[in-house]
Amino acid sequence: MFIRTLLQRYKPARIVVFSRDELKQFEMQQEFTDPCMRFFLGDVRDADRLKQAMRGIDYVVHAAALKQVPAAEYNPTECIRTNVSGAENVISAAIENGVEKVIALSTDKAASPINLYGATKLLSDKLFIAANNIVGGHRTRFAVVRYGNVVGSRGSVVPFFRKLISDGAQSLPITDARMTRFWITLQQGVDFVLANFGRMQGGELFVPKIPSVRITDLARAMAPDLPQHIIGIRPGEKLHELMISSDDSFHTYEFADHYVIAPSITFIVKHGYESNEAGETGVLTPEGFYFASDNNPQFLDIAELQALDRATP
């Protein structure tokens, strides 16, 4: 979906598909044939090779991470070669190459993390904020973006439940009656992250304000005639998903249409975070103001996911 934007509102000189996946590069090759596609088999573990993939590059995202709670709890050390020494390569990569400008993609479960996984991408987070201390005469800036899941992303709830209802399941599987979730879409995502590009100046991180779904109404948008049946939270897993933790508060500015955590450590910005690249203002929000699944005061009902769902491959 990133590529199929990038190339539908503009005209990038060069593209850089950067990833281990050899059947998924393949498999792109064959929709994405514009004479500016590039495709680099590499891992984010291996520094030199991202040196190479970086030259002339102006923009990077960083999207790569070990994302399953259960796998990275059980084997943390690989998790943690990629989610934080993966980080530091990018890094190093993008300064050494001249890049302009670095997004990294998070998650709420860095947000006061109860897992693993989260404790890495809290510790990627931290990374790249800081890495803007670090650059030097350097032109590159680094900017974090953080949402939850992703509608129909591999993994997440929507195609779990569209399987157990493909195969007759007589019901649907509830962790927790009271569980919310954040909602975006997949083109949501690619368009916060393009926007912020021209939003950033360097050490933010982006969080949209996006409506939540409590799952029982998820299901029973999905499977109206199924029951469901509680089988109890798993470990590792939330009630509810934090973006924004209240001990952040002090320093997070409210936009219209998203929220900017202000970096801890203090850098020299054009605007300072109450403003930005774009022109946009923000206020700061109130003292123990928190953006979480369950606060939220958007969320989708049965309909809306109804016409969600259909809409979502």
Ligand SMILES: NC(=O)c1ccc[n+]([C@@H]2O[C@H](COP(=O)([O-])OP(=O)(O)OC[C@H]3O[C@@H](n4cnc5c(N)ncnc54)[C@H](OP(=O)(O)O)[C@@H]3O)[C@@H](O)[C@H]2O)c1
Second form
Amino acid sequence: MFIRTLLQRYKPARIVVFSRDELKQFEMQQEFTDPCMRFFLGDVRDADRLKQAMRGIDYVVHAAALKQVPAAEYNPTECIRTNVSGAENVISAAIENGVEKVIALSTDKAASPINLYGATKLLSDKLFIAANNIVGGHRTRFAVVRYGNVVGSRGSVVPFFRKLISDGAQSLPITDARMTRFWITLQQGVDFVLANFGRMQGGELFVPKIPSVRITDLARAMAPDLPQHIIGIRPGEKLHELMISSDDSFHTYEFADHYVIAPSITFIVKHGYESNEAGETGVLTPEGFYFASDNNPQFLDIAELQALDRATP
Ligand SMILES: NC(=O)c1ccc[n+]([C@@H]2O[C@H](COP(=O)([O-])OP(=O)(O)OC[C@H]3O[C@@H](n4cnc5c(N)ncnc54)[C@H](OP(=O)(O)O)[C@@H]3O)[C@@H](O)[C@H]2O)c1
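Same protein, different form: I have the form predicted on its own, so give me the form predicted in complex with the named molecule.
Complete assembly follows, chain above in first position.
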């Protein structure tokens, strides 16, 4: 989706896809035949390979991560190597190559994390924010984009429910009837990342104002006639996700369609985060403000979830 959007809207001289799996890359090569496309096999744990891949690159989106919560708990060092050491390597390669702007993807699970995946993403966030202080004379600037569940993404609840429904399940499992989650479509995520390249000065953590869903509503939307059964909350799972904690309210700015958590550290170059490079202005959030999936003013109803389900491949 990200590549498709780039090719539709811009005329990039070169797009480098950097990842490990040759099969996924082979499949992408069949779909994206534009001569600007380059496919680099590589691992973010390999600093030298990353440096090669970023030669002559102006903008980087860092998406590579191990993101399955139970797998991260079971294989903590693997998750740390990819999500934390990998982040450090992306930062070094970007600075060394004079990349202009880097956006790293974060997750609501990184806000007050309770599982290893979230904790590694918080460390990654901190590395990218602080990296603005180690650029020296280089032009590179770093920002973070944090959002919640991407509808239909690999390993997420929508494909899980779809499989159960197509396999003829007699009921859908719900961990807890009270559970809520943030909800964003892949296209909204892509658009938000692209918009923030135009907004960023460096050091921001951008959070979109996205709706929440009740998991029971999602199950009802996808299978109106199926009963639901409660299986209990799983280790490392929260009842509700948090995007911005109340401790961040002192340095969080509200804009029309997003929030910016400004860095809590002082930068060599002092920025004013209440306005951005795109000329938009925000206001400081009131003390104690927090943005969680259960206090969100915007919830999707069953009809909206059904429309979204139909539109999601
Ligand atoms: N999905 C969500 O709901 C969600 C929500 C919030 C934030 N995010 C964040 O968004 C990012 C992308 O998530 P996603 O859902 O798109 O995950 P995904 O489908 O698993 O994609 C992750 C990509 O990273 C690549 N990758 C993994 N480890 C790598 C490594 N060591 N070196 C190089 N490439 C590596 C994988 O390609 P190869 O296997 O080919 O290496 C894969 O294409 C992650 O940072 C995640 O934390 C996701």
